[in-house]
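One chain comes next, on its own, written as structure tokens: the form predicted alone.
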Amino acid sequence: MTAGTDIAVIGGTGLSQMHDLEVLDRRVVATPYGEPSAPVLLGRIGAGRAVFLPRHGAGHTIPPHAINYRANIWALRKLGVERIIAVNAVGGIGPDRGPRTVVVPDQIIDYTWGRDHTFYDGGSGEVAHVDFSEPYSASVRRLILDAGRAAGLTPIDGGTYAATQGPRLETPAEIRRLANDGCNLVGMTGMPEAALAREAGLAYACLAVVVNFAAGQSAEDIHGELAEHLDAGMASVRRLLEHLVPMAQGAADD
């Protein structure tokens, strides 16, 4: 791998496998923080190189609060990755964030607790305070938006992701609180992943797919058509990535 030319995809719920990835290598990466969620797959999507890591493990067995986020980010950096597309299945808050909507958020609020959320925990003897004014990379966000449009999708540019603890879903009262805080997406894996990527110096952005209305946002049963929305949403993600990976390769080669 050549640093800067490969892009990593961290797959979330519904994207534990990348069927469009032509796997050329499989790496078990040792890190100071333990094992990543799964072996990292290196390969190609179309004409572009790509790296894939399933956040919840290859069999989707790791709950959000138990993911080794530090090991995942460290492993990708160790392999020379400089840009990350983080795919997240989320709940929608508000009438314009319905199921199957694709969103590229630009802000995040962290409501999680008890997770290993920094590389600067005192063990290394270093202390650092990274700037998190723009939690997502502007250039990677543009890449996702451009690829989405090229794939015939209409991704929403901007939004605030609420990262909650999980693994349970939220109550309607909690969702009202998140809405009052300005959030229009809710998920369980957005943090500390985004902050760790910033600490590691990696360009990171979120590709969020709404798979259900959040609690209290619709009269429908949250789980009613979730599987169908998840499958359809991840089909859109795969189509987007088919355009994005070669585009990312071209941008790196320019």
Ligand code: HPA
Given for the second form:
Amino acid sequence: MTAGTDIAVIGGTGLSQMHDLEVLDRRVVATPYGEPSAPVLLGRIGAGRAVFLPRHGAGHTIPPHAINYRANIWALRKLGVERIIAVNAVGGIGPDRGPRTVVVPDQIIDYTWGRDHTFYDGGSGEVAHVDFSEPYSASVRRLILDAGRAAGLTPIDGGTYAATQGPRLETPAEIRRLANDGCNLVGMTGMPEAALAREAGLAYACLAVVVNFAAGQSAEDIHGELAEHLDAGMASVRRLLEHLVPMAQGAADD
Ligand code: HPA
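For comparison with the form predicted alone, please write out the form predicted in complex with the named molecule.
Following is the full complex, with the preceding chain placed first.
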């Protein structure tokens, strides 16, 4: 890998292409778990270097439950990545989590099922129970929050992300249940990605952008809201990343 490139961005819905990345290299990475979602791009954002992997594939063709999360995390680690910024478009739960709000959650609840969710599946003969009491890296969270402020945004520090199975959206009753559980964000891709990153020893945090009120939280049509706010939400993310990558690494070495 190019020297000094330890930080990766996993792009989600609305960020399958990273136009701000000046691509210097493109790697097809083999893993014991099969193929990652796409070739991994290595390049530069402004004065800093970064790696980019689109979670849903370069053409946004892989649904949340079919993503090969293990291959994605394995591939990034194999390339020498140490820190991951996971970008997630999410639904907001509660009046203070409206569209275009940028949130850096500090907790997560996993409601997904049937996904390959661990590297310790018994195959290696090793049993491990990683500590997940602080599911996101404190230092990567701080980096996202600092970069958000530097970009002129007002990111919310903290929140609980509900990872649902999808691909359908939730019922209002399901969202009420998530709210009762203490969740204020809902998305379909936060897990098992975060737990796999922890198992792999990578520092990982989530940069969530609300693109709609979750089901039953507003009178608006969810798809209408999504269409209205996704691009603007991702424009904020791009601006934040333009600050974050150079902040994370200092100037590139050439
Ligand atoms: N629910 C689940 N995932 C989502 C949503 C939602 O409302 N919006 C964007 N991703």
